[in-house]
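One chain comes next, on its own, written out as structure tokens in the form predicted alone.
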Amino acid sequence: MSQYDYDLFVIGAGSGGVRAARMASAEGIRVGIGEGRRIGGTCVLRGCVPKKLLVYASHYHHDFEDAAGYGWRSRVPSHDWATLIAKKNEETDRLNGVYISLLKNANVSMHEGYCSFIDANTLKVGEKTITAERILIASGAAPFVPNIPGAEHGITSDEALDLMSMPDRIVIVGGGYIAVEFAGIFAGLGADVTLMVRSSVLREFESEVSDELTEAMKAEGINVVVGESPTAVKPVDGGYVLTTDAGNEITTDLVMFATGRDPNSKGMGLEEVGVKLGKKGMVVVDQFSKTTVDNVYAIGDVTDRMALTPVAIHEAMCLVDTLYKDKPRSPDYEFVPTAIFSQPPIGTVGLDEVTARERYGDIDVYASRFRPMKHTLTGRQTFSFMKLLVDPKTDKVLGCHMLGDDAPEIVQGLGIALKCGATKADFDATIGIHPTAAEEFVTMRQKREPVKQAAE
């Protein structure tokens, strides 16, 4: 009989933690899991899923307008925010129940409460003390709010998904994917949106795609303020005044901070038991997700790796293979497709141009910018942009980037191609589906000069 309550105890019941718990239990391992909030985690309850439902809702405004170009004669109907949030809540409640059932059916013991370490094998979970041979930290991350006067008057993406009413005016602070996605949501649902960006929109992504998105947002009426940061938020009658470091003041109904996310590692006693923490409190792990304590592991957004739900699930599967299937394998982060559900959306896989030149020197660049066929009749000034990066020495495709309708769906397929080592010749030899936007990726023939930023 084991001296511990569990062979494996998982801290955090999000996508990564639940997958690890279920797969380990399937191998006959006694597994417990602890969660201080609802079962399901950020992606299912406070992120990917509810956010995309709101993205879908915001698209209808354009769809109703665009229908006139195809002969439909009807006005744009009014939108009821409360109905949308209620329907969103129904779906997240359903998914919460699904995740609970998955754990029950996998014979994983669930414990309600926040977790902290007493020693390397002992945890306090709520009011209980639990021991485990191995412990997996999968506690995720939470929105970061800047330390400025009045910041407590603002909201984050967590609260944005549960607002009681739609604001007429909103200032969104940040230039990352959460910021641009919510800018599109609120603008599509009729709000007057200001996006305040310190340097540039999506600065960690392919620069030309980011520039195209910035122009697209401006074309849709979003006020993109670049080069300013908030210094204070002050309540006034009926709203707030946000002051910037340039001395400007913006009056608004709501301020939303989308200024990054910090790992949920505080207050867990990690350093006290020897777990090393890195920048912003991220848990440092080796290639097999082991921390600096031999029996303690970490996956997902709490670590210093890719903060993506499918990546956390991949890390969970690799960990279970390593610990309980005698098949050691480390997560593979090469050619991970990524989507941003901005408006228009972005899909990307592989290297951006700057990184590709740093690693490979001279590269071949192919790009295409065009007006989607749909909008030849709607009259909407919306453009799609695609880019391929190729190593001329091997002809291997290093990166695919797209901004435009269906970009995430298209780039998922291209991710398979790049993972298999596809060359530009393979792309050229593939017959396109006509008429589609996706066919552009297999018809680009003209090489292009590098962008100025990439050459510097």
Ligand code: NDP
Contents of the next structure:
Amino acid sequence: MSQYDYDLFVIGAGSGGVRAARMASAEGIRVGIGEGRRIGGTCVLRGCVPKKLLVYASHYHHDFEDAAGYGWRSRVPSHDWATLIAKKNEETDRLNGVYISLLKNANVSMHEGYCSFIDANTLKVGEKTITAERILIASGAAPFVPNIPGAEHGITSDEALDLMSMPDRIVIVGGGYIAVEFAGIFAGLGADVTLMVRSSVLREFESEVSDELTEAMKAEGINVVVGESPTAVKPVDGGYVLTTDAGNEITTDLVMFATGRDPNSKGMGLEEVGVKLGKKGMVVVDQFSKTTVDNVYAIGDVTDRMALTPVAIHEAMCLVDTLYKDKPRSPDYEFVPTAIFSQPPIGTVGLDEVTARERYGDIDVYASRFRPMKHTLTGRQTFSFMKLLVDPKTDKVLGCHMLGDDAPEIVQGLGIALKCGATKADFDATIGIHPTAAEEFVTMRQKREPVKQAAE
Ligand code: NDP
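Rather than the form predicted alone that you just supplied, could I have the structure of the form predicted together with the named molecule?
Time for the whole complex; same chain goes first.
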């Protein structure tokens, strides 16, 4: 009999932690999990899932308008925010229940309460003391808010998903995933949206795609302010005034900060037991997700790797293989497809043009910009954009990027092709499905000059 309460104790019942706990328990070991909030974590309760439901809701606005081009005679109906939030909550409550059942059925013991280390094998979980042979930190991340006067008056994505009413005007600060997704949500639901971006929209993405999105958001009436940061938020009658480092003032009903996320590693006694923390407090791990303490591991957004739910789940599976199946496996970060549910959405896999040139020198670029067929009748001035980057020495496709309807669904499939090492010749040999937007990816024949930024 082990001297510990558990063989493995997982801190955090989000997507990564729950998967690790269930899979480890299936190997016959005793697993406990601790959670300070609700079982399910960010993706299920405060991130991907509720966000996507709100994206669906906001899309109807376009759909109602576009229907007129196809002969439907009706006005855009009014929207009831309270109904949407109540329905969204029903779904997140259901998923919370599903996650609890998954853990119960997998014989994982659940403990309510925030977890902190007493020593490398002992945790305080709420009021309890629990010991474990191994401990996995899967505590995720939380919104970061810049330290400016009045920042406490702003909200983050956590609160945006639970607002009591829809603001008429909102300023969203940031230009990353969360900022552009919520800009689309609020604009689609009828708010007057200002997006305040200090450098560029989606700075780390394929620049042409980011530029296309910036233009598309402007065309939808979003006020995209580039090159300014907020310096203060001041409450005024019926709203707030946000001042910027360019000396401008914007009056609004609501300020939302989407300025990145910080790891949940503070106040857990990590450094005290020897777990090294890196940039912004991210837990430092080796290629097998082991921290600087031999029996302590970390996965997901609390580490400095890729902050994506499917990646955290992959890290969990690799860790369980390594620790409990005698199959050491380190996570694979090559060709991880990802999507941004902006409007239009973006799907991307592989390298952007600038990085591809840095790594491979001269590369071949194929790009296509076109008006989606659906909008030939709706009259909506919206464009889809696609780009393929190819290494001419091997003919391998290095990156696929798309902005346009269904981009996330299309790029998921292309992710498999790139993972299999697909060449441009393989793309060319694939017969298109007609008429679709996706067929453009297998019919691009004309090489294009490098984009200006990439050539510099
Ligand atoms: P990101 O790191 O993607 O973007 C942060 C944005 O905030 C950047 O535009 C950054 O500007 C800006 N910013 C940071 N600090 C300040 C400041 N002090 N003043 C003004 N602007 C500032 O963070 P997000 O919060 O959007 O997303 C967090 C993570 O969540 C992402 O890494 C992503 O992996 C994940 N996520 C994934 C989604 C998906 O898969 N669809 C959806 C949502 C989130 P700059 O570029 O100049 O640094």
